[in-house]
Structures are given as C-alpha cells and as structure tokens.
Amino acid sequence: MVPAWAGALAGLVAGGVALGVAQLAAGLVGPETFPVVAVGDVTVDLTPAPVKDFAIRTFGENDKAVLVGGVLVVLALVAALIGVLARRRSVYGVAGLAAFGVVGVLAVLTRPDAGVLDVLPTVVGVAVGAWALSWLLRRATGGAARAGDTGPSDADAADAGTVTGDIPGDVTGDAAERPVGAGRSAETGRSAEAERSAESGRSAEVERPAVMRAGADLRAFDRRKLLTGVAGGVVVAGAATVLGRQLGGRQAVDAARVGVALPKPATLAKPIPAGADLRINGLSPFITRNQDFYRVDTALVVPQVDPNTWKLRIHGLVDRPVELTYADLLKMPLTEADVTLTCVSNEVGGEYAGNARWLGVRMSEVLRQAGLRSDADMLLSTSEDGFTCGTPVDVVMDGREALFAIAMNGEVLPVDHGFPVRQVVPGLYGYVSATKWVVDVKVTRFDRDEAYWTPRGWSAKGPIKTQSRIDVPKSGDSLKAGRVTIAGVAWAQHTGVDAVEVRVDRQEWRQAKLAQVPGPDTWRQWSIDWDATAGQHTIQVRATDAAGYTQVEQEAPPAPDGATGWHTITVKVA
C-alpha cells in the first residue's frame, strides 16, 4: 500500500496542479475569478473590523499577502490530508477535492455582477486536481490498482509471504515420499488415484496464497515512479501558474499605461515654495515617491483595467446619466494639485500618509454635467473590483481640489494605485474618498445606501483628523548629548497647519519651525533644535489648524472615525 508521506505528497501536487489550472483559466476568464482569490476577497469581508485592524498594524501594506499566505497554507494542509485518505478509496479524493470547489465556487458567485462563466476557473481546476490525484497514486502503485479499491494491506502481503515462503514440511515431505502407483493407500486405505486427487486439492489451497502475493506485488509501491510523476506535476503546475498570470493582463495593462500620453494641465497647481521641504535626514519629503507611496485597499488581486475599455458611469439622483470613456477624460480640461492623502487606519505617529502631486478632472464638473438633484447627498463610487465607498456630495462640490485624477507625480497613475482613474478628495480619510480603479458614482443618499466600510463599524464621513508625527529622532534611537534636530510632519487636509509645538520629559511646549506650503490641502514638515542631555527623555508632539483646533492627548484607536492622541517618543542620549 502507498505510504502515509506519498499519499500526503501527492496530494500536495494535485492540489498544486489544481491551483495552477486554475489560474491559467482564470487568465482567460478574469484574475478575480481565480478561486484562492475569491476565497480571500470573502474572508477580507466577513472578517470583524478589530481584527482586519490588527492586520494592517501588523503586518501593513503585506495584509494581503499575509491572508493570501494563510488561504495557501490551509490549501496544502487540507490537499495533503486529501491524498493520505485517497491512498484507500480514490473516491476520498475526488469528494474532498469537490468539497474545496464547491466553496471556491460559492465565492466566486458572491462578487459583484458574477456570471456563469466565472465559476469555469474553479470546476476546470478540482477536475484536473482531481485527476492528477488518481494518477500519481496510480503510478505510485504500479499502474494496477483500480479506483475504489483499497487493495491489500501491508499486513496481508506480509501474511501471504508467510504462507508460501514456509509450506509445513508435514504437507510438501509426506506427499513427496509417498509411493505413487496402484493400490491403496497404506495410511488412508484409498486408493491411489484418490489419494492424488486429494492431494491436488491440498496443493491447489497452498498454492492460493501465492496467487495473493503475486497480487500484492503488483500494487507494490513504486517509489520511482511517484517521484518521477510529482516532478512533472510540478512543472504543470508552475508552467500554468506563469502562464495564467501573464493572461491575466499585466502585461497589456502596463503596455497601454505606457503609451498614455498625459495632455498638459488647463490649471496648474501653484508652485511649490522653496522652504516647503526642509531637506533633513530622515524627514518624510515634501513629495512622496510613487514607489514609497503607501497602499491600503482591499483588492487581493490588482485589477488590471484596459484603458480602451474603461468607462465612469455617473448616475443616480441625476438629471442627465453620464458615462465617460478614458479619452473623453483627457480631453476635459485637466486639473493639477499637490494633495496629500491619509488612510483612517493611520495609528498616531503612523506611515500610511502620502503626499503627492495630481492631476485630473474636477469631480464637481463632471458632477455639473450630469445635473445633480438637490436632495442628493452622497456619491457612492465603486472600484472595478466591487469595493464602494460613500463621499459626502458638499464636500466634492464646495471649491476644493476633488479629482478624478489619471496622473501621478507626473506620470501616469501607478496600476497599484488605481490605473486609469482613481478619486482624490483633500480633507477626507481615503476609505470616503480616495477609490481606485473607479468605473461607477451613484449619486444617492446616505439614508438609501451604505458603503462598504459603513456596515462594519466605520463612520460613514470620515472628515480627516489634525495629526503631526516625529519622523527623527526615531523612538528608541540613542543619541549623542549635545545640539539634536527634532523634525516631521503635521497635516490638517483641507484646513491646514497653523502651528506645531514639541516638548521633552513633559516641560513647557515649545513653537517649532513650520516649512512653507503650497496650500492647506497638503502636509507641512517642521523642526526644532533641542539641547540633549545624558538620560532617557520623552518627547511629544502636538499641531494646531488654520481653525483654531488642537490635538488632544487623549489617545483613541483609529475605529470608527480616526486616531487621536500625541505622537510620543523615547529616546535614550548618553
């Protein structure tokens, strides 16, 4: 019989091959139709709020990775438990193969606007997996073991080997040496022709055994061949993995990225000064680098968009339904902004604020077009992958910089950061505001529909919070006594940075520095010299608004509306 470790081992290939067919159809079909995908979309979905906030504190912009990781492990323990049970029953495999695409398949469906043809990735996958399965066990066993049947047990091929590797001597010695000829038997008083007929019985029922061995040998374990059978496994596997996802688009996405040329803006974003970054080392720059730009969505799979095909369908609560292709867009009259964004699940002191330069489309004008109904309150944008967020309508339309923005830092949007059109909302946390990918603004209101933050437990406005943050010194950085600069960054979008104060080992608050800015949507660095003295000190942070408002040291997590609180740091001078 097969070994408890080759049944696990095969078991892990066909899983493997299962996942990699999967996704080469899932290519062909769509990325997030691959089935581990939609597995990991329901699970982002139906996990409670505190612990996707423990996620992304701990593990950042790698949550994702860190779930998909986890939905892979739990695949291959399940895969290898699944190929020690077929090892008896072939069926085992099949039904516990069938059980995994029954649930790949039911997540599947739950996407927004599913189809049929969705679900092909997953079926097409549990049929090949389920063939791999039945045919490394098959090669395993010498080729000859027969689905459902369980075959002999080690037990019995060693019983068999007992049998006919050791016939009694009583049976074999006494029938060799008797006469053989007519007559009786002397010991039996038969005959001779009976008394060999009933030792041709004797022998044929010794003789039974051995046919069982033989039978036994046949599905012997086959080392070699397994082996052999799991390497190729593999490279199916991998070889459709590849090739699924280079299908998947990302190559002709970026193609077409690449060949977007970006018309020159109608409104130039005001210049930025020459005081707005301090240039210190370590101190966040005024312009973040795409590249270093952080990432929160919820989008397990990028999705890969074709600009030829992508459309911004604006209805609703409207009095003209508008839809807008990517070159309508950029024939629109463009808008640049310098705007720095902020995630709601920032901790205080946190990394999850950037700020870049954008250009785009005002929303208000698109708005405009369509003519919005005056009891309309909320526009709820959805992303190409199903995700929805609600913005609050006066906010979009009250002057400021809201865009539709293609453009980033002067190139065109990133694919990770919402390629070929995203939003961009000063003033209001991203889950709000900022959706990437965006194909669909139904203007409504906040009593007919909820976003999907909303529902789990997430304010539905989410106006950003004043923040600052120590960027240098770093908490638990030992430093030199003497001169220390104390510098970061403090952002109050779309109201502004009046003033930051720090103080150590709580003494008297003390005015720092403010670099220049381009406008109040954005975020202002500072700095402060501080004569550092041998010993462990405290040192705090706290802004003020153009409005007049203070931080507060109370400290509160970032669930439901934002964290409050002052950054505090500790540092040790010698």
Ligand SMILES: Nc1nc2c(c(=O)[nH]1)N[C@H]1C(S)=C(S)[C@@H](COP(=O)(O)O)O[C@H]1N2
Contents of the next structure:
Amino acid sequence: MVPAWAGALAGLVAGGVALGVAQLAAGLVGPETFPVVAVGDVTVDLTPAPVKDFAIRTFGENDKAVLVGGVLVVLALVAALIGVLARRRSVYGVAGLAAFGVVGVLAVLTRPDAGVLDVLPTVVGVAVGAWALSWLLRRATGGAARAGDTGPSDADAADAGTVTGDIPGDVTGDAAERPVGAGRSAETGRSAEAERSAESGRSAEVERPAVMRAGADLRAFDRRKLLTGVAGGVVVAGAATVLGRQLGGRQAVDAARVGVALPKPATLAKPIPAGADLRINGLSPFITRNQDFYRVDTALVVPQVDPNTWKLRIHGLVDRPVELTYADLLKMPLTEADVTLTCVSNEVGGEYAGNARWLGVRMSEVLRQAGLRSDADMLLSTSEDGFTCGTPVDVVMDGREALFAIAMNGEVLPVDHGFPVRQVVPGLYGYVSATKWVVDVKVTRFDRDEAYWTPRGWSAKGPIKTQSRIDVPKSGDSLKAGRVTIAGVAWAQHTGVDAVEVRVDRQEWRQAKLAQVPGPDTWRQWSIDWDATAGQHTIQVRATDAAGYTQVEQEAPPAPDGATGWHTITVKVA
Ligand SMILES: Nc1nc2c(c(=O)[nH]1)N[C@H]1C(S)=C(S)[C@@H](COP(=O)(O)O)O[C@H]1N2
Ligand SMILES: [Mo]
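Output the form predicted in complex with the ligand next; the form predicted on its own has already been displayed.
Below is the entire complex, every chain and molecule, led by the chain shown above.
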C-alpha cells in the first residue's frame, strides 16, 4: 500500500497537471474559460455585497489575487485528499476528479455568453489529471508488478527501503536503522545519503524491516519511481501553465486591441500626391502594408500589454512629472503623419525600411505639459520589456512630427509594432527613437544615461543616413534585351531626397525620375528606363538629399551608426 503522503503528493501533482492542461486549453479557447477563473467569478457573483465590500476594503487591488489564491488552496487540499483516497481504489480518484470537473463545468457555463466549447479546458484538464493520477499511483505501487519492468536493476522492493526521513512524517525515518556506512545522521548528511541510496539500493535492504513495522506491505511501494513521475508531472504542469498564460494573455490583448475605437485626428497628414506611387511591378509601394512592414526588436516573446492598465510615465528633468493612461492619450489632439522608419542594421540595399501613416500624440506636447527643463538633452524611453532608446531632446522638440503613436495605416497599432503605444521620430534610426510598447520616458542627459544599444557598440545618437535602394530588377535577374525599367526607393528622413542617379557598368550617372512625396519624412520612389544590351551588367544608385549631401561610394558596415555605400546589383541580359 502506498503511504498517505505519497497519495497526497500524487493527488497534488495530478491536480497541478489538470490545471496546467486546463490553462493551456483556456489559452486557446479563451482565458475566461479557465475553471479557476470561472469558479472565482461565480464566487464573486454569489458573494453577498457586505462580504464583497469587506474583501475590497481589506484586500484592495489584490482582492482578485486573494480570491484566486483561495480557490487554489481549496483545490490543492481537495486534490491531496483525492490522492490519498485513490490509493485504496483508483475509482475514488476518478470520482473525485469528476466532481471537480462538474463544479468547473457548471461554473464555466454560468458565465455570460458561455458556449459549449468553453467547457473544453475543464473537461480536458480533468481527463488528463485523472490519467496523471492513475499513472503516478501505478508508478508508486511498484512498476515491478508490470510486464515492462524487468531485470534486477529495477527498483522493486529494494528501493522501497529508500523511503526515508526526507519527507516529513515518514514512518521509516529512523536514523538508528541506518547502516553507519551509509553515512547518515539524523542531523546531517541527508541529501548526501539520498544521493548515495539513489545509486545503491542496497542500503535499503536494511531499512525494509522498519517499513514492515509500519504495518503495511510496502514491498510494492516504489518511492523513486513515484518521485521521478512527480518531477515529470511538475514539469508538465508548469510548462502547460506558462504556455497557456502566454496564449491567454495574447488573446486578452488581441480582444482589447480589437475593441479600440480610433479617434479622428486633429491634424491630418498632408495629402499623398497622386504621383507618389509609380506603381511599378516589384517596386516597394509608397505605403508599406502592416503585414509587410519589417520588424526588428529584442523581444523573444512579443510583449502583451493591456491598454486598460497601460500607463506612460514622464519624469526626470521636468517640472511636473506626468502619468498618462491610454484613455488620456486618446483624448489628446492626435496628429497623423507619414513617416519612413529605418533600422540602423540595414545593409545597403537591405529590407529594414518601411513607410507608414502613423497616428499619435506629439511627444513635444506631452513634454511641454511636463515642463521640460533646459538642461535636459536626452529622452530615455523604456518599453514594457525593458528595452531602452535614447533620443535627443532637440530633435523631438524642433517641430517635426515625433509621436507617441497609437495607430499604423489606419489600424490600431499591431502588437508586433508596439501596441498600445510606440514612439515614431522622423529622421532617427529605430534603435534611438522608435520604442515599441513604451511605458516610461525619463528626461535626462546623454552624459548621465545610456540606452540599450550604446554599450553594445552602437552610436549613442543615430540620425538616419541618406540611402537609396534598387528594388527592380533584382540582383541576379535574367532580362531580355531592350527597354528595362530600373526603380527603387531613396530616403533621407526629415531632410528630403532631391535627386537620384543611376549608372550602368560604371559609365556616366543619369538622373532618375523622382516620384512626388508629401514631405521630407518619407522615402521617395524613383525610376529610370534603360536600353539593356546583351551581356552581364552592373547597376548602381546614389541619392542626393535636400541638404546637398550625395551618398558616398565608401562602404561602411551598419555598426556603429549606419551603413554607407552605393547599392550595386548585377543582371544578365540575353
Ligand atoms: N521595445 C522595443 N522597441 C524597439 C526595439 C526593440 O528591440 N524593443 N527595436 C527598435 C529598432 S532597432 C527598430 S529598427 C524599430 C523597428 O520597428 P518595427 O519593428 O515596428 O519595424 O523598433 C525599435 N523599437
Ligand atoms: Mo533598428
């Protein structure tokens, strides 16, 4: 017979597995279908008002946590009890878990707009939990009895003796019974002993009589197999819980995101001229669709930020620290702006650039409200996941459309691109300006603070370098001789692109035709026709910005402050 503690442990772990699996399923079906939450919700609904008031008074904001904690404690006690009972007859365990399941299902079904699918997490959780319990108890009662467990090395009776004092209340934990050679003393060396006995089941032989004295036939009890099973169960329960919470958090944030109604902008973007998009096959469209927009960040798991609890704190070198909620932000005058973002790690000719219409609150407006101090020269912004950008104050305050952005191309900011709020600053690389999931802005100084990438070998300041790229043809393309359109984009954010030149086989530079642009903050399409002749050809591009700077041939790698050089492709013409 398995000792009571072992049954309780198996019950607890099986309960954990049940909840983990339920959590995982709830992550897919909907967080509110997690039975613990559903039972908690029912409890809240059934609680008389005076008790509720008492709870809120006593626990304040933690009232939900206390409630869920209470439900979990009750569940743990009942699960342990089920485990103890199931040692005698496994049907007790199944019945106990089924009772659990019924309570969970009823709780879920009483929720508003509950569907049949919503009981799935509870049902699957209970089923897997019941299986886990019987599996653990089967292991505990000596795999020796089972066909698969053969050979003298198997734990069988010998290991039964290793039921030691490691676990409180164990009946065999009698130091005097141990052979001296096992090195055990009541005060010390327990873990050393445990390791040793795990290696040699021999010491157990000596202990068996003590076990027998406990009055039960413990030859069938296999502590080691139970504990390895328990360890496995704990891992499964933990992993399922973490994964389920991840998925569930994602769902909750997705739901909140879908529920956001974007206010009308107070300041509209300048109209995009009809000639901004040359509509050439293979050429990047003037506006990059959200799903095509490059994504660069350090987040292994995309932060899931609930807009209802999101806050933006502005503090540091300001007269009046400010704290804004998402609702506060949506009530402020919103500015719409077309801005091309670029990543400093973009290689010449690379894909880390995209142009979108952003909607947001001007950062300068918020900073003025806070009372920016004159000695400040850096905004150290921090994201929900701890990433930081250091942005020059003068750039943000010089009148350009630097935004705390809430929307991208008419859509609430996608989670990947920083929902609920990110920064967008025309003219600066993303790593010094474009903090996604931003939650904190410390007004400070470059000589006092450092942002994420600075100690990693990147420049503290990152103005975007004027660049141009050939989108079509692609390098390595095989073309037919005759008229070929070469086209691409060029950018010099907040300065503007004034000219793009193309040359073939290092001959003379020719002026490309420039598309129209609404302003200096976006990239600019260009195109040029070329009479392709048979053979292998090299095509190069360079841009000149409105400040009169022409891209240099000199190649520099992206680190520390952006690549330079001319985008060069080769094509074959037949
Ligand atoms: N929280 C956070 N924000 C971040 C980053 C990051 O790693 N974490 N990377 C920055 C960099 S390097 C760039 S280029 C832009 C990219 O923005 P996107 O992913 O929306 O294109 O985000 C910036 N904002
Ligand atoms: Mo970047």
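Definition used throughout: the rigid core is the maximal C-alpha set that superposes within 1.5 Å between two forms. Worth saying up front: this structure is predicted, and the values here are computed from it rather than measured. Numbering follows the first chain given and starts at 1.
- In the core-superposed comparison between the two forms, the C-alpha atom of A8 has shifted by at least 2 angstroms.
- In a rigid-core overlay of the protein, I528 has its C-alpha displaced by under 2 Å between the two forms.
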